[in-house]
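This document opens with one chain alone, in C-alpha cells, the form predicted on its own.
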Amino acid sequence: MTQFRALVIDKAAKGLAASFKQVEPSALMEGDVDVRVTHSTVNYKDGLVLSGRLPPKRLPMIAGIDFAGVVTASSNARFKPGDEVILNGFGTSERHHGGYAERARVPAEWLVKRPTAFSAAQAMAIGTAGYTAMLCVLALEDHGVTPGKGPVAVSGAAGGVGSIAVSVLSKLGYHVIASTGRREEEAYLKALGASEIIDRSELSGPAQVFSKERWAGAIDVAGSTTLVNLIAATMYGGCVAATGLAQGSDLPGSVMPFILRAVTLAGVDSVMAPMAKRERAWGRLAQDLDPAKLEAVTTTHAFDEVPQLAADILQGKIRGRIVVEIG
C-alpha cells in the first residue's frame, strides 16, 4: 500500500490544527480490516472535533466519524475484498484514525455491511445523523409512542439529525411538529413533511416544569431548556429521545413531568450502539426512508471542502445531509 491522503489534527503553534496530509500505511492503527474509502459526511461532531472544541484523545489524529467503502484486506471470517461496508462512530477521530482518508484501518466488529438499498454516497447522505434519527424513531416505538398516539415534535429540524427524523416520521404517518430558528426553511421543512412549524424560541426560552399537552413523543438534539421544554409539553405517557447538546449539555428542569405524566427520557446512544442495535436501524432506514427526501436534503462536495463545512456546520449555515467523495 502507498502513502494516502488524510485531514490530520496535531498540535499547532496555537493548540491544535487540522491539514491535509500524505500518511504512510504504517500509521494505521489496530484492526483486522483494510477499507479503501469512498465516502464520508459531515456531522455536528465532526465540526467539534475539527474546530478543537471536542479534541482528540491521542495526536496526530486522522478526522471523520463516519466512511463507506470497499473492504481490501480482512483477518476476520464476517469480511472479504471486495465487501461494501459502513461505520458509524466508535470513537473515530478521538481515540482511533477516522473516515477523512483515502485507506481505514478498523475493527471488524465496528462495521455494518451496506444495505443493498443504499449506494456508498446514499449510505453517507445518511451517516451518523440519518443512522442517530432512526435510533431515536425506534426508541419512541419502544415506549409505545405510535402516530396514533399523537404528534411528534423535532427540534433543530432543519440540521442532519432533524432533517431524516422528519423524513422518516413523515412516511411512518406521524403528524410531525419541526421546530427551527430558520424560518425561511419552512417550505423545506414541509417538503420533508412536516405538518406544523414552530420557531425554535418556542423551546429555547426559559425552563418550564408543565405546559400544555401538544406532542406524545419528541426527538431533541438541542438539550438544555429546549429538552425541558419538550419534555414540559410531553403527553401523559409519552416519551422524549434526546441525543445532541447543541444548546447545551444542562437539564434545568424538573422530575414533575415524569412522575405526574409518566413521561419517559430515552438517551439515544450511536457511537458505541450495540450491532444489533445498528443492524436494525440501517435495516429500517432500508425500508422506511424515502430515496428522494434522501437525494432532496443531501448536497455533495469535494474532500478539500471539509474543513469548511466543519465550520459552517457549528453555525447553523448547513442544511440537511452532506455528501463528502473522498476516492
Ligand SMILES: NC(=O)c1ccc[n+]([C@@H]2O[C@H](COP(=O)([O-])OP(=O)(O)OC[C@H]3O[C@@H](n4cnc5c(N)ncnc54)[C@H](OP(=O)(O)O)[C@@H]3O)[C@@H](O)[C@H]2O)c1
Contents of the next structure:
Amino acid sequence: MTQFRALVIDKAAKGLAASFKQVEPSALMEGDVDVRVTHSTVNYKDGLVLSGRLPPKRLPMIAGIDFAGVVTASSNARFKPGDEVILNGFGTSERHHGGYAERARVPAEWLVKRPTAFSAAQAMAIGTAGYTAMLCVLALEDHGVTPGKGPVAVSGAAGGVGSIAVSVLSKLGYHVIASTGRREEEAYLKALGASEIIDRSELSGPAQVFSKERWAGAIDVAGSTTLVNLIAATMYGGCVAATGLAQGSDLPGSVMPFILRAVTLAGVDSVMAPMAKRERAWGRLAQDLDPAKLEAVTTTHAFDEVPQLAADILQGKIRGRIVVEIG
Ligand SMILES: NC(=O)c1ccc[n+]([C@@H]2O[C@H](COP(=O)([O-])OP(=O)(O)OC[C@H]3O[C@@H](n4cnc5c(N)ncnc54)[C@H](OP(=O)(O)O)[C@@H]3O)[C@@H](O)[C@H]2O)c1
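Given the form predicted on its own above, produce the structure of the same protein in the form predicted in complex with this ligand.
Time for the whole complex; same chain goes first.
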C-alpha cells in the first residue's frame, strides 16, 4: 500500500487544526480488514469534531465517522477482498482513524456488509444520520407507536436525521408533523411526505410539563426545551426517541408525563449500537426509504469541501444529507 490522502486533526500553534495530508500506511491503526474508501459524508458530529468542540481522544487523528468502500485485504473470515462495506461510528474520528481518508483499517466487527439495495454513494447519503433516523423509527415501533395511534413529530426536520426520518415515516403511513426553523423549506418537507409543518419556536420556548396531546410519537434531534416540550405534548402511552443535542444537552423537564401519561423516553445511540441492531436498521432502510426521496435530500461534494461543510452543518446551513466522494 502506498501513501494515501486523509483529513487529519493534529495539534496546531493554537489548539487543534484539521488539514489534508499524505499519510503513510504504517499510520493505520489496529484492525483485521483494510478498506479502500470510496465515499463518506458529513454529519453534525463531524462538525463537532472538526471544529474542536469534540476533540479526538488521541492525536493525530483521521476525522470522519462514516465510510463506504471496498475491502482490499482481510484476515477475518467474514470478509474477503472485493466485499462492499459500510462503517458508522464505533468511535472513529474519536479513538480510531475515520472515513476522511482513501484507506482505512478497522476491526471486522465494526463493518456492515453494504445492502445490495444501495450503492456506496447512497449508503453515505444515508450515513450515520439516516441510519440513526431508522434506529429512532425502530425505537418508536418497539414501544408500540403505529400510524393508527396518532401523528409523529420530528424536530430538526430539514437536517440529516430529520429529513430521513420524515421520508421513512411518511412511507410507513404516519401523519408526520415536521418542526423546522427554516420555513423556506416547507415545500421540501412536504415533498418528503410531511403532512404538517410547525415552526421550531413552537417547541424551543420555555419548557412545559403538560400541553395538549398532539402526537403518539416524536423523534428529537434538538434536546433541551424542544425535547421537554415534545414529551409534554405526547399522547397517553406514546414514545419520544431522543438522539440529538442541536439545541442543547440539558433536559429541563418534569417526570409528570412519564408517571401520569405513561410516556416513554427512548434514548437512541448509533455509535456503539450492537451489530444486530445495525443490520436491522440497514435492512429496514432498504425496505422503507424511497430511493427518489433519498436522492431529493442528497447533495454530492468533493473531498476538499469537507472542512467548509463541517462548519456549515454546525450553523444549521445544510439541508438534508451530503455525500463526499473520496476515492
Ligand atoms: N446519538 C447518536 O448516535 C446520534 C447520531 C446521529 C446524530 N445525532 C445528533 O442528532 C443531531 C442532528 O444530527 P444531523 O447530522 O441530522 O445534523 P443536521 O443535519 O445539522 O440537523 C440538525 C437540525 O437541527 C435543527 N436545529 C439546529 N439548531 C437548532 C436549535 N438551536 N434548536 C432546535 N433545532 C435546531 C436544524 O433543523 P431545522 O433547520 O429544520 O430546524 C438542523 O438542520 C445532532 O445533535 C447530532 O449530534 C446523534
